[in-house]
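The chain below stands alone and is given as structure tokens, in the form predicted on its own.
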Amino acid sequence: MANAAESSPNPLPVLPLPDDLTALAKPFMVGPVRVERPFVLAPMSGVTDSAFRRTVQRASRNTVGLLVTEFISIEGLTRSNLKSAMRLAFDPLIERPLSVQIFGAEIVRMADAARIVADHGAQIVDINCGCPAPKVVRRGGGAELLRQGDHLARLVEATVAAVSIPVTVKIRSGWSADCVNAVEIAQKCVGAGAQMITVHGRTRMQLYTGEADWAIVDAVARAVPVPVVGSGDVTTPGEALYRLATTQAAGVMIGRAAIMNPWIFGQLADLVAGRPERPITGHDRLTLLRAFRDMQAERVPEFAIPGRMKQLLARMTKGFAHGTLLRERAMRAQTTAEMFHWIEGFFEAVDAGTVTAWADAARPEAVER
């Protein structure tokens, strides 16, 4: 079986990590909120809903240091939009500590939205200043705030004044290669009361292309007196520890790698503790997907579940022999039951060592006989 986790497109240099890896995995404080492990689940639009956050937390044995929601519009939140309210939902017994990320540009509405977040029971409210999507930027939110430093400072100051929970800010390295201003923006945000900064090491114009620049993460961490979390291109536990060892970042944010490998935070905990990495079996993956399906069913109608499943399945099966065929069959499924017919057969065959036989029977020409 091929390794299910994608390797980094740009492998990091071999680094002799300290014998005591716990020195790299120190907790940090966001105001009064203690983050026990410096590994953060990234906010991903359309991905990190409550079901996904709980799936990752359970798969990783409750070792995620901080969970962050997908971003929520301050317009929708303050106007009682149903979709925004659903994005705010979380399980307080599993999803802790929880940061709710909000986005927008209006100062009064941002403060009002933060109050709603605080009243809902979140431990932290995070302001998104990194989203590069044109529909967000055109309205003055997301990465556009990187070009509006004074306005952003007022936005943060008003939000801090509105709530008693910590306010944090997620930024990019800058707007473009000609405007890399993360240090200046971070200093303005901290001056206005932000208690943590997350830096994605790409500019807005890069979108998600090229390599993340961790030198700018390090520069920000050295320039401000609050914890800085770095984000970008962390795909393995070893890479997460490498970034902590070679920068002053207090934490590392993991995003797309957690879709491919929801066990990654538990693997990090094992690596730090000196425990051998436990192989992830087909049964483990099938159990996780079933649990994810059941959690989705708690909040979304049946017809919407296959779409959510396809997103997770597409990432989780990369690198598997005949994974492409599974994706083809599952992606065409119209119901959850039909999708799981293919998923269950595939992962049972993975553990039995009979994937080739499964593929022979699953090809369209065989099914249509």
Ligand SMILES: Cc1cc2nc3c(=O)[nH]c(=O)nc-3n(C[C@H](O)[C@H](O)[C@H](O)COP(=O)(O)O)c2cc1C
Second form
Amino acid sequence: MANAAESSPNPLPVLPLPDDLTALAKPFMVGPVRVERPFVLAPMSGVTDSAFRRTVQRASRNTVGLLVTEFISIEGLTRSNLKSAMRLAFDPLIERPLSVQIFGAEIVRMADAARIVADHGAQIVDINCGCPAPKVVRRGGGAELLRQGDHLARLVEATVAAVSIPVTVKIRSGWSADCVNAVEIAQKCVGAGAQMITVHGRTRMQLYTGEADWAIVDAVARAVPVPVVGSGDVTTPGEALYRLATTQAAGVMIGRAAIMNPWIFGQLADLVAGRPERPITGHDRLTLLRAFRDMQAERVPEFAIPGRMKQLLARMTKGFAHGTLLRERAMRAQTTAEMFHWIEGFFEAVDAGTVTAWADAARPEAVER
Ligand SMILES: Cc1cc2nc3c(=O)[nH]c(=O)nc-3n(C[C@H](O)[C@H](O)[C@H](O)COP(=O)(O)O)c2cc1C
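So that was the form predicted on its own. Now I'd like the form predicted together with this ligand, please.
Time for the whole complex; same chain goes first.
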């Protein structure tokens, strides 16, 4: 057994892995769509826009097996809402294969929205059955569909009939601890024609608390004849492989860890191929953040860019000595230039080994003096 200790700001237990990692990281098919590497970038609302997906794909040297958009409202799509339409934008050369995730509850509208998604060139359309947000659930969408199994089956059936691309479904383990019904829901979806199921191993009531339950991922994977992707709390390449080794899941989805570490899919490819780990330098981080800024600048006005940088910056600097100070300084910046003044100083100091001196000069008392 090899082991998979990773250098991570939050050290994880050492996990046992089999010696032959290539046998573990096998491609899988979603209908006719081949997912070359079984590692999927999670849909994350407010995060996984085209700029972010391209950033991860580039940082990871085109090794992301499947990319998923943030969820898009079927109401918005079918009523030509500008924001929803903009969320469909993608670069077909880099973001491939791409799954577009949609959410809502109405059967006819879901089928119409899926048609729009397919016409737009996506390889897969995914139906969201996991969003816990009250404003989504109240209107019958997201995780509420876990409580409406028969309606969900009709929804999937109509969507499958409307498009020629594969339809997939992303679910949670259930609504609450006393209603863990992912197996039954997955069977209904597959019976209605779904070609892949993703399971986030938390109930709706858990939101993002507690630990993801991978036993339920395994149970679903054993119960349905289509690929099942597991989601929840994977933070390192070793952990992703461990989930593949210890469950019947065909793939592993990575969400928050890809914001913290957009290189993670490339690191997974290296680990599988037996290549040595490449250290990520301050310069690498700076280059990535600059490229992300420039991609945002193509789509949003200057004043909106600092806001779009925040998620990525906040998670990417977690665990660094004086990262909190950087976040405080950069997040308060009024302009992109000011934000980058702090980011550049910090990451240059990281590479030079002078972060303590940077922090001494960057503290508000020092700056205001
Ligand atoms: C900020 C944020 C936004 C999310 N938005 C979506 C979404 O739009 N659709 C969806 O199916 N899941 C969404 N999720 C859930 C993730 O896809 C994933 O299942 C969950 O975060 C657990 O995986 P992780 O621990 O790797 O992050 C979101 C999660 C986060 C943190």
